[in-house]
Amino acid sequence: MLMAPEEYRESLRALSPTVYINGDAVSSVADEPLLTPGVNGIALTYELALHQQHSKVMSAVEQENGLTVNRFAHINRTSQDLLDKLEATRLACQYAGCAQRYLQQDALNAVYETTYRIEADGVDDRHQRFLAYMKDVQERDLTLGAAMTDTKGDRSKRPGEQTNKDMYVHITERRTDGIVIRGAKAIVTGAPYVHEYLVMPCRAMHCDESDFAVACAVPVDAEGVTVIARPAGRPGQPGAKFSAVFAQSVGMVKFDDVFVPWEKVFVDGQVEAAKHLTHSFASHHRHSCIGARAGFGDLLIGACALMLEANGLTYDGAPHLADRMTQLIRMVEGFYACGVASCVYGDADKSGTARPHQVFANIGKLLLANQIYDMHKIAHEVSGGLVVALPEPDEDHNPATAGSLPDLLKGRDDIPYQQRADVARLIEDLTASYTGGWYSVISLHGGGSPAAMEMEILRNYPVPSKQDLVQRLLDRGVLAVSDDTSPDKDPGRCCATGCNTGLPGPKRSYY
């Protein structure tokens, strides 16, 4: 059943877990105004899938069980899954910035493939364990927390080498109802307000590390379970334009010898199996990342040509200001058709799911990731020292300046000071504030480094194919024609006429 908003914060109000935000005890998440902006955030992806208009990309029929489920909760089987899941992400973002419960769906599937790699190897019947937990949370229409990135303690040491072993979530007893796990999970988007952590390991173990690869279910009001977080965005403050209203939080989660029931628990142990789960897990959520980080492009393009406009200013008598928001909307754009690429051309996995194809989306992850200070650096150019130099809400109200501000800092004589103030403001909080900055550095590190993309890029490329290539070109004299060539192994390419890889393709455009 799809939850209506307000279902959605009564739900949280059903919870207590341990919270934390500047070191004060929340007793309501869902009624904490530091929280607010991030609980709206998440409000707004029930909102979405119940509405006329948008419920086709932000709701799906789960094929496992036939429920009409969120989008972010679903299951990707085909390209255009792929291409429903980018669009969903992209819309979302566009009016919150960051919609955070993509890595939800990113969790569910790279879960999925994981445990139906156990099973398939004759373990348990692991992954019916995992299909039946999957079922409860999109019947409930529940929001997943996906607790990954461990705080790691020194990075020159593995995570069995570490002096604190709590540096690492790791199982510490395994008993005949469940297993016992401690440790702490580090950057959980929006920790506090989600109804249950997905636990996953955030890198490969070796085999003497097996209690490190753990995946399993938590409840966030699971005895021995803390969270301790950040405000989520600016709310309260007169100048947040944006983050006042949707923003995210994030936390870190420790656990403190938390009982999970087998029920729960998806890997206990199995290295090769958890390792493929880093792996898919990272490949779904930079997918994902694309897709948020376009739709925070978009709000971007948009508060720039209003600001244009209301400086009175024109694409022809501005020529230089042109330039730059070309290259804004080809920055957007253009990490954002890596994204559709590797939507068409996806990876059909063993279980049944579609992957997003790795090296288009660790190419569309790694532009975004190198390109979010360009993208704030050319607002900051087209949008001008009203940004900045523009006083505080407050003294809109001021008896002794509101009279004069009106008058002198407004732009065209058509368009309200009001107008150009808030566009400004707008733009000052996404780029040039807390939020500003905290945007840019998700956008670096959020689904890994860029040197973790790089890796990838390169690990998945068909270098030796372009290799083959010129080496049959020299060896025919270049120019000479050869019956036996074959086509040119292109990433997502299998055959002369450019098929994709076994997923059905999509059946419109990705607008």
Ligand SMILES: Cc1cc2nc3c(=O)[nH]c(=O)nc-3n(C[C@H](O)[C@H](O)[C@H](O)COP(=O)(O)OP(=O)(O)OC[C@H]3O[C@@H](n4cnc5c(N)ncnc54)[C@H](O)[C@@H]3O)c2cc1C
Given for the second form:
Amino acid sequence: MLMAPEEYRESLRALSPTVYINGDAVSSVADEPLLTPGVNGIALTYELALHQQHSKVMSAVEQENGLTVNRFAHINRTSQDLLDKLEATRLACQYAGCAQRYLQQDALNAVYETTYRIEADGVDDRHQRFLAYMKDVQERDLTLGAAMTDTKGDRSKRPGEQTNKDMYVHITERRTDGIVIRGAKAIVTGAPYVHEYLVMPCRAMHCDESDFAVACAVPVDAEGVTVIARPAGRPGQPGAKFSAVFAQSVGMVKFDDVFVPWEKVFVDGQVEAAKHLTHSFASHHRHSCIGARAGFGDLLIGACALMLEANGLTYDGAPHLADRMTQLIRMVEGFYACGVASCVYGDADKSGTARPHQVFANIGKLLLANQIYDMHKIAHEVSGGLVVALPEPDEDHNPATAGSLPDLLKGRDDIPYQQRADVARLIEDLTASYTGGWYSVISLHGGGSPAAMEMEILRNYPVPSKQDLVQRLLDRGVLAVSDDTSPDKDPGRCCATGCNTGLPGPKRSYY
Ligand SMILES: Cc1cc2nc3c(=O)[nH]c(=O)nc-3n(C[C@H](O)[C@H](O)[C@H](O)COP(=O)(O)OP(=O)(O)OC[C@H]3O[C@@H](n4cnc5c(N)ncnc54)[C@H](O)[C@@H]3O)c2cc1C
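Can you now output the form predicted together with the named molecule? The one shown was the form predicted on its own.
Now the full complex is given, and it begins with the chain already shown.
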């Protein structure tokens, strides 16, 4: 059953996780002011699923069991499902900046595909086990945190080579009733205020690393779990127009010999399946990141347009700013278009899930990872220095200053000072504050650092088919240039007969 936002908050009060922020223990995550903007972000996903106008995109019928579920708890089967997920993510992020809960959908889809493979390999009824777990999550409308990124230690070493084995979460004991895990996940979105974690491996494991190939569900308040979290956004700061209301906490999650019953164990040493899990989560999640950052981009586009207007400028009068606005729109809709293409050209996994097209999903995520910095720059250029120089909001109530500020700091006469100030503070919050930096870093590293995307693009792109295409043109003589002596040609392809460069394979004729 779909929960209402207040029921979600109440459900958190029923849990007793061990959470620390700034060195202090948190007694109730739902009532902790430092976490309120993050709890609001997740609560919004509950609200939108019940909202008359948005429920169509924010909820779905789960084919597996017929339940009406939150979009972020749904298994995608079609292109339309992928598109609905992308739109739902964009929508939720237009309101919340980063709606956090889409990670749950990415993780559920990836684990679904993985347990299907393990069961198909004849190991046991792992998929049925996962389906029962998933149904419970969907029925209770839980929120799951995606706990994948291990602390990793020395990056040049494999998990088993680390001086501290806990750098990667691993199995320490196998019992008749379950497994025991140990280690730490370094960065988990929403860690303090989710109901459970889906623990997943963050890299492909070798055969002799099977203890590290573990995926399971762990309640946030299971014995041995400790969350060390950061505040969500800039709670309580008057100038934090956005992130005092909606933001995200991230937390490190420690697993100190945590017992996991078999019902919640989905991978325990099946290295090939675990490899699929890591890989599949990455592509589902990169696809979601595109929708998330498009929602953020919508906020920037709107704020920049309002700022430009408040400053008394028009596109005709300031063509360079029209150019910047066009660039901003091009960036946002450019990477979003990759997300849409990824839905259209996605394929069916053998488990029945719809998978986003790898190349488009990775290109879209790579574009936004790099362009987020340009997006911030454009917001700064369009808005002027006021976004970091405006007197703090308390001056608006200071009798010594308040009287003159509106007159001196307003722009266009017919636009109230307060509106200009609010938009300037919003832009500061989103681009030039701690929250602004946070949006840069999550865009760059969330879902994997740029190099990971670059590798995936090259790995999945059909370069050989493009080579064949050109080769066929060469074979048909379309590109024939009879007296071409250019030295730039590939070895062995410099003339009609092909020179002997010692490379294996037949020599081809171009003419
Ligand atoms: C705000 C935020 C929220 C996040 N939320 C989640 C979440 O909910 N769940 C989750 O599991 N993860 C989450 N992440 C983690 C994210 O997936 C990682 O940040 C990302 O995978 C990069 O890992 P890292 O931060 O450990 O950086 P590193 O792995 O240390 O990478 C730093 C740089 O070193 C390079 N590098 C690393 N290892 C090697 C190597 N062996 N050889 C060559 N180059 C290397 C990388 O390419 C990169 O450029 C979140 C991250 C952020 C910033």
